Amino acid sequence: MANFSEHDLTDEVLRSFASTPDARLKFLIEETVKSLHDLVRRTGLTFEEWNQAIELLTRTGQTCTPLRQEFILLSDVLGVSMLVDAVNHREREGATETTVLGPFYVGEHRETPHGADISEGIDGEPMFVRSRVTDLAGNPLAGAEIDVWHADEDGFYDSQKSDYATHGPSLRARFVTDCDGRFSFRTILPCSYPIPTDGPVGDLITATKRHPMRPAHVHFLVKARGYEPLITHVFLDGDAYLRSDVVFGVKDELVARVEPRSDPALPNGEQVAGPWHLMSYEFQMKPGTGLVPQPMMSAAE
């Protein structure tokens, strides 16, 4: 008759998975079991604490909808998303640094002409983005696809808004580089913003006295044939939260100076009244292959 103690229960659980046919799955399950059991023993976890953990995970799942991915948010604030990113991109070899995908990539960006305004109808200070995609030697990569998305001046992404299904995307688009590897677009100046705090992740942040803020940034997903897909942000220099990003996504190389300008016309020739901002950034791609991430939300996100 079985009578497992805290010292031999782990071995018995591991034996129960011994026939798992997929070697990688077997390894991951075993390591997860060992880590969880070790956590319980080291901390002397109580029934109440374990129930609280189960409640947090339950509420996290219940909060997920076609428009919201609370599990990604939980992974982000625990630093797990950035850790997974780090171990999968250990050797950059001079290529642009990576960072988290985030929960607001929808994977359905429309191809847009260079210089187009992706912020039409959205309030905010004008910003023009001028960029280039190259290989590690600085040679231009023509035909590269770049998905771009960012929040508005109130810190909300289009997919967080109630009218997203009827009005469609804004502050997001796809561009294809020209023969010199260049692309450009008009948008608005992004600002620092809080992650959603009206769910279980927000409760965790509040209980631990952490702030919920992300520094201002623009997301980029760059794809070029023969190169690893690049998932990254470009952050605005001078933001107050660059050293305390709630999801730990900032890297020094990804911080760009955004230049205040007063010229009467943008680089695309469009006339503009009042001040505007110019962001310039160059992406260096690493040779190789890789899967383009798929959004964890439905196409309606």
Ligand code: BEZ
Contents of the next structure:
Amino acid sequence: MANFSEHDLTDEVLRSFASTPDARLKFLIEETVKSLHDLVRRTGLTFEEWNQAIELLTRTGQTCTPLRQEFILLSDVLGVSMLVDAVNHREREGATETTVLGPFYVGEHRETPHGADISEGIDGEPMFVRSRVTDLAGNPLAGAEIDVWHADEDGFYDSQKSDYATHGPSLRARFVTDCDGRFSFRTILPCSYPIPTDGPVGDLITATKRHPMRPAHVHFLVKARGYEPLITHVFLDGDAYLRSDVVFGVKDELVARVEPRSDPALPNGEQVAGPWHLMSYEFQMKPGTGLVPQPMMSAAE
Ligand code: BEZ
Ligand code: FE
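Next up, the form predicted in complex with ligand BEZ in place of the form predicted on its own?
First the chain shown before, then all remaining chains and molecules of the complex.
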């Protein structure tokens, strides 16, 4: 049959996918077609609006580079990333809460000794992070790998800077837990920062009068053999954007009190002149398996 009406066109498109051998792929395509067709009917979408949507997606793809993932950003500001996170973590069983990976997991996490300074001389107030990885019963997990990354005190990640190719990673490292499940490092206090607004996602945020801010946080990706990989952040208590994160990523349990300290030495014995901060946080891992996110592309490519 030809001359499809706005109603029977959907059935005809669904029929065209009827021979898809992979059942899950077939289901996902069918549901996508149904949702998209419903959207067009419900909104009475105009040609101009459809063209604008296509242009937004085109520019989103064109903005991606080996060090910039605008599609993840789009998914994040639309709340899709946190929704995928929610439906995939319905049974937490006491494990640490998860949140978005974000677009700045670019790889390049070098294994680093406990207590080391990962700020490599970048300006900022010193912060010492003391942490531990355990199972759900509180038993230490030795040999767990933790990738850490965060922004500087101006709100930029190393990979956003023009000298990244020559200077390499900073505020980015990998630790392996000791026999008590512990790891620690020195860094600088992160601050709240805007997501990149110089691309199509920024245009969307501006056009809809949203603010682009994320509350201050440190990213952690924890991997331990026999346990679900944990993708999370620890947020700094007191941040002004904790209740309005532009990517909807805050969960109360992930907010840590970061203690202001004035003792002359950090826990690693280094002397400090002036105030510093202590972040203490423990991660509880759930038994299981799961996909470890791959850095989108090697920064060196
Ligand atoms: C981040 O925290 O790195 C981030 C997450 C989602 C969107 C933009 C940035
Ligand atoms: Fe971040």
